[in-house]
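First, one chain by itself in structure tokens, the form predicted alone.
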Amino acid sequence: MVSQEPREDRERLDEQVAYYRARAPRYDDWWLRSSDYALDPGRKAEWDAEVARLETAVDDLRPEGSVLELACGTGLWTRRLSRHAEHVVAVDSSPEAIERNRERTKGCVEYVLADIFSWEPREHYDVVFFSFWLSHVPPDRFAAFWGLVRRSLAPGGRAIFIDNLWGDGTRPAAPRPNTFEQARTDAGNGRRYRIVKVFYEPGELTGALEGLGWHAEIGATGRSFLLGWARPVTPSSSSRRGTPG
């Protein structure tokens, strides 16, 4: 649990929460590449094909047993997790996103409304899953966040995660930014928000996790998404190997 955090840090994170609360009704448009997020036909076909590969890869990782989903959002992945898991606990700081998630999953999930940076698990899970969330964790909270993931896992458990790649062709061509703050104006209310957004490359993220005592297997599904899994390194698990699909 983070305590006595700098005021500016807390304000930035609160602004990020406000952004995703406001954007909840429009979030699915981004994933479906509809409305304001529409792509040209060729890029849309490429996007849809990569989304299909990502969904298949998650299915192949078989997130079974008890699953904790952090930053569950509107349920695009919660519904998929519930097909595999015996029980899903989904955590998010946005009541608007949770309401849409609940409609999508038809009440088969346990929901927790909480700030992930101050929340602590009350039980252990076979899988901790998070999609498009790690990039919103400030670099100075990276180690603490993975400490939370470790505390949430049952012995032998693993984390499965998805996120954006920088050079996915949906933003102007430019070098990958070394800053971790962006201004967003697409929440639908005309307001400008500051959010945290860190773009990782698979090898870079693998090395960072190894430095924290995890064994990670991370790959790319194409040019839009990275997908990986990680387990805490223990004497019994350090020799296990696999691929994220």
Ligand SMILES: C[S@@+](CC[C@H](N)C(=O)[O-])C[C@H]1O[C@@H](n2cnc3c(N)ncnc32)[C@H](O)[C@@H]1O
Second form
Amino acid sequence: MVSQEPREDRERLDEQVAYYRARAPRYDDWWLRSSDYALDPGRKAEWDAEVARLETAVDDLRPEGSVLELACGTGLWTRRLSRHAEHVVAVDSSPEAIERNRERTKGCVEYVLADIFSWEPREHYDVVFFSFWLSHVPPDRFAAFWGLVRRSLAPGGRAIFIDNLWGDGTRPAAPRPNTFEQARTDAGNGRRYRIVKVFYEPGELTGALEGLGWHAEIGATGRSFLLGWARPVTPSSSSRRGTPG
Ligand SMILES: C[S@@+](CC[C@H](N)C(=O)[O-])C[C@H]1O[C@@H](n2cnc3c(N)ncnc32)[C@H](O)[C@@H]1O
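Since the structure above is the form predicted alone, I would like to see how the form predicted in complex with this ligand looks, so please show that one next.
Below is the whole assembly, all chains and molecules, this chain first.
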């Protein structure tokens, strides 16, 4: 479903694509907490422990069968998915990220270079997985994005997703922002990019998905990450209640 795209909205989404293309060579530093993203030793130990819990929790959700990964990035999760799945199709708009992802997975994954906001699946999958992506979907595209996930799922299939929590201790203590636009300057080229970043709390995301006709179970693995799964409970999204925060 391609909605009408106000120019402003499309420009910001294009800026987001450009930001992640430029940042691809240094993206993993954030996850590994190295270089510019280093944490003090105590917080780093906490981060690593929570990453380990998150990885175990994803394994426990068993992303098996055919798996579609949306916004696969450099493959930090693609490699893990490929250990469980029979087949992984991974979509991203950054050729630079896909190249790194391909090196990581050593050829067992099928890649699609595409913009998620205009891409349509050609088949159905047992699992649709996305990590640190939902927070980059503008709130007014939330329902349409979940429509794409629904159209991508085989009967009985599930979405599995991970994202950031706001109060993760890597930012100065402050109330959760009520804006979804952020300026980022860490792509390594001195440029400033406008991106979308929405921080969800598990309870509000669960409620928003219920409003779209999903059953969702979402929790936190500590103070950094949200992890959840969801499956459609109604055949269509006629019960839409709107978008969260
Ligand atoms: C925060 S990163 C997450 C990457 C990966 N899922 C992970 O957990 O490491 C967001 C990813 O979304 C991709 N992306 C941004 N806008 C996109 C779009 N419109 N369509 C497809 N991918 C997009 C970026 O290239 C980047 O790889």
